[in-house]
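This document starts with one chain, in the form predicted on its own, laid out as structure tokens.
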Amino acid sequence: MNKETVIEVQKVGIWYGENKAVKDINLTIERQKVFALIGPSGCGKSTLLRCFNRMNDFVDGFRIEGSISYRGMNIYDKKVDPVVVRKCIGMVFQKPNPFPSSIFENIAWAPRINGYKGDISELVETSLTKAGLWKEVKDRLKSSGFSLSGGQQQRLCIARTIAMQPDVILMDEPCSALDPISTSIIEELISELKKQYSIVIVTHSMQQAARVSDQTAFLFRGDLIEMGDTSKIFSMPDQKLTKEYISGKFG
């Protein structure tokens, strides 16, 4: 398969009010991988991942400089309807939050207002499956969402995200709130869906960066220190700090 660029960071500089949190990064997110930003607590990563779908929009004193581009249109031109952006690029967020509302209408709710036009128990169904939680759901679609274990509502919030047709998926943490269990099973989950998504994920757990990612981004303090093949930023980095970070001298 030929490299496909689905995100272009360039000189991206990010600050909420005074305070510069990312420095002037570049770094390309291609299509049907899987993109992992590690660092430290406080180096950036997630500022960097609410970016790719203008999350930091709604935070006071948030400032962007340089571009980000999304197969070639500026996410952040005055004329991209940041609406649109989120469409293409979903997010699943750190903590499983599902709506105070039945599993069929967690997925079919979104969809529906914005004008989905096919079958909407289809769409449900499809969705679930791909998120690997329709079997065991199916004979509960009316019960509340809440009423699933940790791991699943996790898996709903992504087949919520699924059921939105984006081009990209954004994890903030995805597995920090559970069990090793259903880790694993997130894990197995996000390799699957890299066949047809393309995946940015930002964790605190350099193995699991490792089991998942195909790229890894490696953040200090605002910098990218350091970017390429996961195999490689994980048995022969070039950086020295890399080199101490994956290896827990500091974290």
Second form
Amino acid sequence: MNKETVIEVQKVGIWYGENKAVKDINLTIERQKVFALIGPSGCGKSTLLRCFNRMNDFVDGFRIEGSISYRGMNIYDKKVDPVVVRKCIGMVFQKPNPFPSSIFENIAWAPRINGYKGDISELVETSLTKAGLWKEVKDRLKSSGFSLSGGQQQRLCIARTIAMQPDVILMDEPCSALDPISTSIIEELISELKKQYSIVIVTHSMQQAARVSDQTAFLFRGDLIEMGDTSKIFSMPDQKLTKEYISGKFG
Amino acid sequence: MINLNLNSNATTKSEHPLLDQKGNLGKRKLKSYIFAFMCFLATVSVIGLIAYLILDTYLQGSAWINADFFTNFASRMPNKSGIKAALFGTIWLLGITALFSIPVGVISGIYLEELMKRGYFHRFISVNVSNLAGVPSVVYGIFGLAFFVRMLGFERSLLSGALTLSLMSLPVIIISTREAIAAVPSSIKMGALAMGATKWQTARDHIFPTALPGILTGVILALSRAVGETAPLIILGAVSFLAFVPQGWNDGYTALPMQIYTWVSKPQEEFHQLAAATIIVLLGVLLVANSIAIFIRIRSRKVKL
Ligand SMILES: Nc1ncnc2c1ncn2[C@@H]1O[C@H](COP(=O)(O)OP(=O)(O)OP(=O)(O)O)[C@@H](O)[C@H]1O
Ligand SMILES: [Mg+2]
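Mind sharing the form predicted in complex with the partner chain? What's above is the form predicted on its own.
Below is the whole assembly, all chains and molecules, this chain first.
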């Protein structure tokens, strides 16, 4: 396996007004790997994740210093259009958020507005298949996205992200609103997806991080405490704090 | 454990805990009844008053509503009088006003809420739009007279009237559009933006359709108010007797509320009854306009859920 870097975080500090939510951290995210961000609530995981596709641009008072490079180009460079960044780096949210339209439309919308030239129906089918949802919905593509169960909705959101053919997929606690079975379906899906995409996932579940990720970064109060191979972080972490966190001493 | 506890309770109080009515429960229930009764009273008195007004108008005017009433022009003789000119005038006014105020109002609302940068200028405009919503209609009439009739030289035409009514409707349409848009869950918006959509694409395909029912409510309110206005039309020089139907935007006109106003101020009882009949027609026009809007609302909801 080659170790190609997709996202490189260099000395990134993130501010919300006067509050510095993330403090000067460095990270490297590799291609076709699953990268997990863990840490206690409020430590800045979502904040950091949202910077990878410039979703923080919509927050008032947001400021970033340092650089986040995607394939060697700083995504916060003046020449870079955030719309294009979000096309290459897709996002799945914590709460499933299908559009208030049909299952088909949910997936077809983004390719259509981005001027997709191929056959949209075919793209819808392949995306749903990749998200493991095709069999369940193929007879009801016209019904509303809201008529699906929570777990199905989340897979619909994943399918919709896949349909834009991104390079990286960001997931912010994608299973936190789901039952154990839906969770395991999505975890399998993640392992499947990493053959084609690079994935960054935020999770509160140590087991999930251990199961699905190749690399893990542990954040604490905005600082990066430790980063490395998941197997190492979970078996013999260098830092005492990491050890305490993964063993559930605080959370 | 639990069973034992229940038993011991039962022996000391000789009553099941679910049947215990002690404490302040009675007082709380009484307050709740009083509150419900007051709500009932308020609703009934308002509905009763409106029902009385409509019934009274109906009893006075219904005898005058027949085919002639719609096909005759206003006349000195009550039994030869009709509302042809006024009805067509109102339909023209409603049409032109809708044509101007809906697109301008809705697009301004979307712009102010979704696209414009927040800051001093944004706040300045927001405050002023809210203030304009409270300006009396006479003032719009005076403005229309100075600006459309005189400065732009539109004369006392349908266009001057409709543009003035449009201006009057705009603040309400803008404010309700903004509120309807603000009520769209941000998760939908973020979802769309995260897929590499521009703000405009997000607004057009997701925010606007989701907000449509709320926007339509505002549009109905604004246009209903505009169509019932008399004061600005008097100032703008809508005529009270007109023996022709306007043929285009630059014609003179009269309108239903103008007609009502003219007839009510006459001494003869018959003209008062004619005014009542005209009120019924005006209510009918509003009902039709509202039904169209409700129809669109239901349609748009069906697509969604
Ligand atoms: N939109 C915002 N405006 C201002 N401050 C924010 C905003 N979002 C997050 N913060 C602050 O930034 C810090 C990090 O928040 P963040 O949401 O990244 O935490 P998190 O690690 O994702 O927590 P959780 O696990 O609970 O989701 C917190 O102190 C939070 O209060
Ligand atoms: Mg979070």
